[in-house]
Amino acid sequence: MKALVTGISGFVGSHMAEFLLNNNVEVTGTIRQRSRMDHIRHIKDVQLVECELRDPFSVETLIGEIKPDLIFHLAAQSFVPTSWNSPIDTIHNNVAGQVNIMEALRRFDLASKMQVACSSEEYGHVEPDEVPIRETNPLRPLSPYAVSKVAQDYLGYQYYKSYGLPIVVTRTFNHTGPRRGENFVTSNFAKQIADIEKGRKPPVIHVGNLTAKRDFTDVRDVVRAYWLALEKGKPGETYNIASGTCYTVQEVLDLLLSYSNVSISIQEDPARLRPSDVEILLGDATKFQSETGWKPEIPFEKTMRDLLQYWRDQP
């Protein structure tokens, strides 16, 4: 079996590659000229292809050569604050890449199963009586990134209905773990703590909004969910991937600080606050669990310990 992983050098892509290789799947991954290779340097037996997903010709050539059985479309501009600074680039990057892949599948008449990695950010503004959030909840996106993911979500459905492409959309709630980019809140806290422990910065941790509530799942549980989405999920359907448990950002910070012996103070940084923030994202993954049997297996405490250790281990 052959799988294509777009964005293989990223956080989720690298874990996806490891999972697939452990299941004896032949893996090809897309990278770009400026891709950082740190996350996949240790991974052997992966074919890496330089491909600009926004270029239709490059994508068509890639799909025609590989003819993958499975596609895990993970490549995206995925950092919400960046989407405020570069809204059109975020939307173009995320939408064009997916359309080019689907168009290539259509032209070659391939029956490749495709998973589209969308996001709980699509739900955006959520009323108190709408929690936990089900797939039927209205989409009220609150950032350009979220809008781009709504577009990806609906395009997946449209290409399934219009052309019969076997596409499964996953709306994943917050996920974290080793290799998470330092821009993301859990990883940013862990890196700051590790840097303080190494004496690289003063014992002050800089924070943004600590009241936001998030549903965190370990990335290693998430990539297993993506596999099951294509193995047991139904094409044309959308599935929440979530733990069903909520933590405030303050609780996440407190947990990480509890793993350190250094005395660290907390300071709010206005630059870390967003123009608008989603107050609560708590997911209901009942639909996905009932159809695939998936459930998270890694405790949040282990996820946070592993994440902090990852940053401690960085040179």
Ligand SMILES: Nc1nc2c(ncn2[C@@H]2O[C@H](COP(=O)(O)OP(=O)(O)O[C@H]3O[C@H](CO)[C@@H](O)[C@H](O)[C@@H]3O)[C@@H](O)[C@H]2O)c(=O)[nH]1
Contents of the next structure:
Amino acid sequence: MKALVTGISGFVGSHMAEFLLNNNVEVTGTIRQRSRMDHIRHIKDVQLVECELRDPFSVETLIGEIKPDLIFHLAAQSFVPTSWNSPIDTIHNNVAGQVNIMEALRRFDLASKMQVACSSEEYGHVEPDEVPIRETNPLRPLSPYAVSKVAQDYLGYQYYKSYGLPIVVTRTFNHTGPRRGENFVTSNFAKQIADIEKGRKPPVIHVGNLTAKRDFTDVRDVVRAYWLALEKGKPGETYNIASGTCYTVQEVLDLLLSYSNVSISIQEDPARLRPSDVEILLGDATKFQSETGWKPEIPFEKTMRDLLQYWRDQP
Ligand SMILES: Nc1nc2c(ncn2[C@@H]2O[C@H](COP(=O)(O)OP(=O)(O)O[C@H]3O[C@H](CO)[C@@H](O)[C@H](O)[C@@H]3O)[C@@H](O)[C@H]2O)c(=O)[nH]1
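Let's compare: the form predicted alone is above, so bring in the form predicted together with the named molecule.
Then the entire complex follows, led off by the chain already shown.
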């Protein structure tokens, strides 16, 4: 069994690679010349291929050579604030990459099963009576990133309907754990705390909007869900991947602070506030759970402890 993981050097990609290798799957992953290799360098037995997903020729060569049985399409510009600074780049990166893969599959007449990593951000504005959010909820995206994910989501559906490509779309709610990029809230707060503990930063933690509510799943549970999505999920379908519990960002901060002995004050940084922030994302993953048997196993408290330890262990 051969799997292709796009964005293998990223946070989820590196965990996906480890999961697949532990399940005796042959793994090829795409990297770019400028990719940071910190997360993937230690993982042996992965074939790394340089591929710019925005370039159709690069993708066609890759797909023609690898002819994967499974594709986990994780590569993306995934940080919401960046999408306001460079909306076209986010849309182009996220949408063109996927279209190039699907067109290459058509060109070589391959029936590779493909998982597309979409996002709960697609739901965007959610009414109070719409939580927990089901797959049937209207999509009201509030950022260019969210719009790019709506496009990826619908393109997956359209290529399934038009050409029969066996594509499964996962709408994953927030996920975190060791190796999470330092821009994202859980990692950012954990890194600030670790830096304060190491004496590298004054004892003040900078924060943005603390009232938003998010539904977090450990990345190690998420990659198992992606595997099950291709093993047991139905092509053409969309599945929420979520824990079914949400926390305010303030609660996340309080939890992380409770793991530290250092006294730390909190300061709002206006640069961290967004033009529009999704107020609440709380997911209903019943559809996915009943079709695949998946349920998250790692408690949020353990995820947060592991994440803080990860940053404490960084040089
Ligand atoms: N990043 C960040 N966010 C902060 C901060 N302070 C408060 N927040 C709030 O914390 C929440 C989570 O922010 P992020 O961790 O940046 O994640 P996100 O915008 O929810 O998007 C993540 O989840 C999506 C799935 O719902 C993913 O699709 C996306 O790629 C990303 O992982 C947002 O409401 C944000 O305003 C801060 O200092 N930094």
